[in-house]
Amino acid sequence: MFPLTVENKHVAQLLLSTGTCPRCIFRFCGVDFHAPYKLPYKELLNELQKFLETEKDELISEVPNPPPKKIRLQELEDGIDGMDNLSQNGEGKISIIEDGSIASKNSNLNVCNVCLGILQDFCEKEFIKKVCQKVEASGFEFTNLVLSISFPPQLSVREHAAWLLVKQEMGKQSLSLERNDTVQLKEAYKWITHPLFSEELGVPIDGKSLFEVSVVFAHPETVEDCHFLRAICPDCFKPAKNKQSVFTRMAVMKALNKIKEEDFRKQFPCPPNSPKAVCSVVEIECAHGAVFVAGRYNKYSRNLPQTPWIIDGERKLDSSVEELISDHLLTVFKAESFNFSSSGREDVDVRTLGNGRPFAIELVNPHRVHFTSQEIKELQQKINNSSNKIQVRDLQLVTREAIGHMKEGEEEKTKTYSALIWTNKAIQRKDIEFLDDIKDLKIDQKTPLRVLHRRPLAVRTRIIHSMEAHYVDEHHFRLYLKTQAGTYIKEFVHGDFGRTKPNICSLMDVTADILELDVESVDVDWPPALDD
């Protein structure tokens, strides 16, 4: 059934007469059902011919020629990204213009006044498909997609335009339209083209999907369409760092909602005027979220960095944690890059044994994304086989969400360490006793010596929950301590020139320094333990 009435029949007639497609009328008529939309284009020109026939059964002269129902794309021999040109039988093709877009050029085909060509070349099965053969040809893994599509935000200024024509047309039979009333070109499109890429690459289209597809429109020929707005609404066009131009979509939103109608009537005509070529196709873009995986480590050297070690700009060692362990996932993701953030850090000659530091690893943009548990588990294997300087445990795909229950409460967590200490001065068993039956010592500990170029200064309070001391030699005793995350273990033995208050020195009244150090546990209950 044809969705328009006769009360639609004026409004209809003037609009195609003016330059504008049968799906565009249909938006402003308020159609906002799908059906009707999803007709070819040349079966929707020749029933909108029928609707507006007179009584006479004569068809109306102004119906412009329709456009070719079917678009075939054939290769460029230097096509960009891969997008070929779209041709029908050598009638019209889509060409590669002066800055590289793709544009449709046919000669049988009145460009929409309104949407610019989007609602007639752009919604074809073959258009869609070529769209799918390069989302396809990216060697992304997807279950599912979200299609994020670009219009040229002069777009926007020729819908209010024709908005206003409608409107005013309307006023004369005592009749409203809202801006609301009518159906948005973005929406229009989906309604069309969703399910066409849904049965095309076989996966349904989530707006929730981490996969994306964008589809960025131009339109060189119009583009001063919108540069009006600036002159009488520049508080609208505020330069950004990020943008190319300042007549963005939502800039030119907030003019349009902002100009007076009848300051609008004199800058731009209504209806819009038509124009020679359609839209261009600029870019076409896959994408994937990222993905977050979560570990344990340990650290056996203690001639190796957590993060690579650079020094103005010179690199100190070869290897670092987290290359050693981010470059296998990077590969086997097939990652653009990734981020790296772990449960506190240690220094570049201090071990981490145990049970290990937890950590996540962000991947970018990760080509490939499902993985069975046993797949995961050989790629642990594979970390651990590479090096003799580390080892992961419980490696795991997270959640983003999921990682804050890594930095949750940081700083109320406990860290026990172990830590070999020299004194100048010979000691017995009975002068290190003493230590053991301290309990929840506080100390303040101004910002270390060796971290002040990364760290602001501060004095910040920590507390060491316990200590056991187990005698070695009159010069030497190993230190187990159980403090407060954060606290700063080697500054806390040798007092830091006085910099942590009190300190090791100061209780046993001697020059005291740590020989080595290792972290015995970090508590933190994150990631869940995988069984072996």
Contents of the next structure:
Amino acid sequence: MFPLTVENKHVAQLLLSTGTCPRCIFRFCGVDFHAPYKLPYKELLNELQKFLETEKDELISEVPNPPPKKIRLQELEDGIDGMDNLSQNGEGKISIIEDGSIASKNSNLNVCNVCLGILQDFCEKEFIKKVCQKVEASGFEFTNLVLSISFPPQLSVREHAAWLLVKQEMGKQSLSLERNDTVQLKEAYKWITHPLFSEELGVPIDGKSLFEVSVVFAHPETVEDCHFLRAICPDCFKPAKNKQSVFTRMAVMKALNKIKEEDFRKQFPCPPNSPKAVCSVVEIECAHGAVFVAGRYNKYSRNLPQTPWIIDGERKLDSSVEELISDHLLTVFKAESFNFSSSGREDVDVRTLGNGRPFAIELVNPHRVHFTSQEIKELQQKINNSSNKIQVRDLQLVTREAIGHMKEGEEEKTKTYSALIWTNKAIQRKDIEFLDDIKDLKIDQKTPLRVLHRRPLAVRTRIIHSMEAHYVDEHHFRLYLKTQAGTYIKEFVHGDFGRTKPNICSLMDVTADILELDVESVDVDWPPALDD
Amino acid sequence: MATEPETPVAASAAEPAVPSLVDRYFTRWYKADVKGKPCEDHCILQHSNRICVITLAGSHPVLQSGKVIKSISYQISTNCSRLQNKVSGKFKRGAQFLTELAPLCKIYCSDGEEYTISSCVRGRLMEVNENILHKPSLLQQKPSTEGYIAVVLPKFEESKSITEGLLTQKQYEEVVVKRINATTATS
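Starting from the form predicted alone above, please write out the structure of the form predicted together with the partner chain.
Now the full complex is given, and it begins with the chain already shown.
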């Protein structure tokens, strides 16, 4: 059923004759249900024509303007190319094809003066198919998507002009028109295209989807439509560093809300003039939101940095913990890049034993995102088979929120270590027994000299919760320690020039040094353990 | 007459010596006869991250046997005390800037002798060792570690050039040997 009623005739007639497409006409007549918009363009045009073909009397007796369709066609066939009474601002602008026939021909060439073609060809199946082809070619795996459409800002200006025109026309019939009575361009566009996209790609549209298809339209021909606004509302258009043009959609909307009707009409034609060409599609891009993989890693090498060690473009040590784990993930998830983070870290020459250290990897713009837990297990196996320097466990997909648990561990939780200690003085078993009895020892650590070049100079108080000493020989013993997060173990052993107090040297009255250090456990219970 | 180096020696001759903390992370540089004063040798420990620890070389008069330190003072002039040095942030703003000849502290000995210790390197003063204020003998017992004088952070651009005016370990040892020979020659 045709959605327009007798009340809408004048407005519809006015808009059609000034170059507005059927769907935009529906919008300005307040047609707020989806079905009419979804009909094919040709059909809509025909129906609209039929609807407007009224008895001459009805129109002529009520409104002198515009002339009935038959007369118009006649004039066209006579080749008149300017009709003043059709546009309000006195300029003879008509969007009519050269050969004179409007209605019967599919008005592809008749570009709508309000939507610039967006609600003409750009919402129909053919265009949607083209976009979907690009989406499919991009190689992303997705089960839903969110559509992000960007229109050129000058559409708001044209919309505003049309709205003023319609408001005026309805005023003549003693009817009012509020902003909410018309349907927004974007709304109508979504109503039509969402089902088409869903059908073509076989997945639902979901606002929360991580997979985004973005389509950007531009209309270079009318770019200057917005410029007059700057003269009238200069403070809406302050140049910002990142933006190419100050005429953003937000800025233009702001200015349109401010500007007075008279001022607007002086500067911009109502109705808007008809452009020669439709919008162009500047870009069709696909992107997937980041996914997160977490796990725990063990480090068995005393010659492996956590992150790549590169000075002046030269790699100082082969590989790194993050690369050994992430490179495999990058490949399997087909991601652009990654961000590795962990619950604290250890030095190059320190091993990580026990349950390992929690880590999380953010995979940026992954093309593949769906994995069964079996597939993740296999991925874990693959990583473990590829290197004996590191091993991972509890590999799993996690949410962005979960990362907080890991960072919490870095500052709050305890860690246990084992250190192989050398002493200059010969020691006996009894000389180290007292260490087992020390509980919650408070130590003050000045920023170690070895990191002072890149850290602020400060004193940090830390707690050594407990220790257990195991005699090895006259000059060696193994010390197990449970400490607060952020304790520098090496400095606690050798004293760092006396800048960590107390330290093993001061406690035992010897010169001591640390030969080996291992992380025995990182006491964070995240990520959840999986039964491998 | 240098004090025992702190390089650890194995209990049994068969075991190799374990490199000390200083051996592992620092390079030793020397400046002999600082400010023209005979034998007032300084040892600068330069970390691989460019941080310098200023210490006394073994041949310095203060470290000779029999010398007793009465007190140490960081008040190097009426207006300047190295103890007032305050450093903030990652870039160590507010630090006192030192040139090679900048005095760090004064050591007063029981025999009336007074020694001034100089920076020997250009850079920002990070800290002076307050532990030797409370226990001056620490300076003599552990001059290369707990008895250090100060920590200096050279400018990043100058981290290599600061050692240009300094002697390597080998060069320093030659200087010491020459002195000994000179003394024996004259005696």
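Each form is matched to the other, and the largest set of C-alpha atoms that superpose within 1.5 Å is called the rigid core. Everything numeric in this text was worked out from a predicted model, so none of it was measured. Numbering follows the first chain given and starts at 1.
Relative to the superposed rigid core, the position of the CA of F26 differs between these two forms by less than 2 Å.
Relative to the superposed core, L14 undergoes a Cα shift smaller than 2 Å between these two forms.
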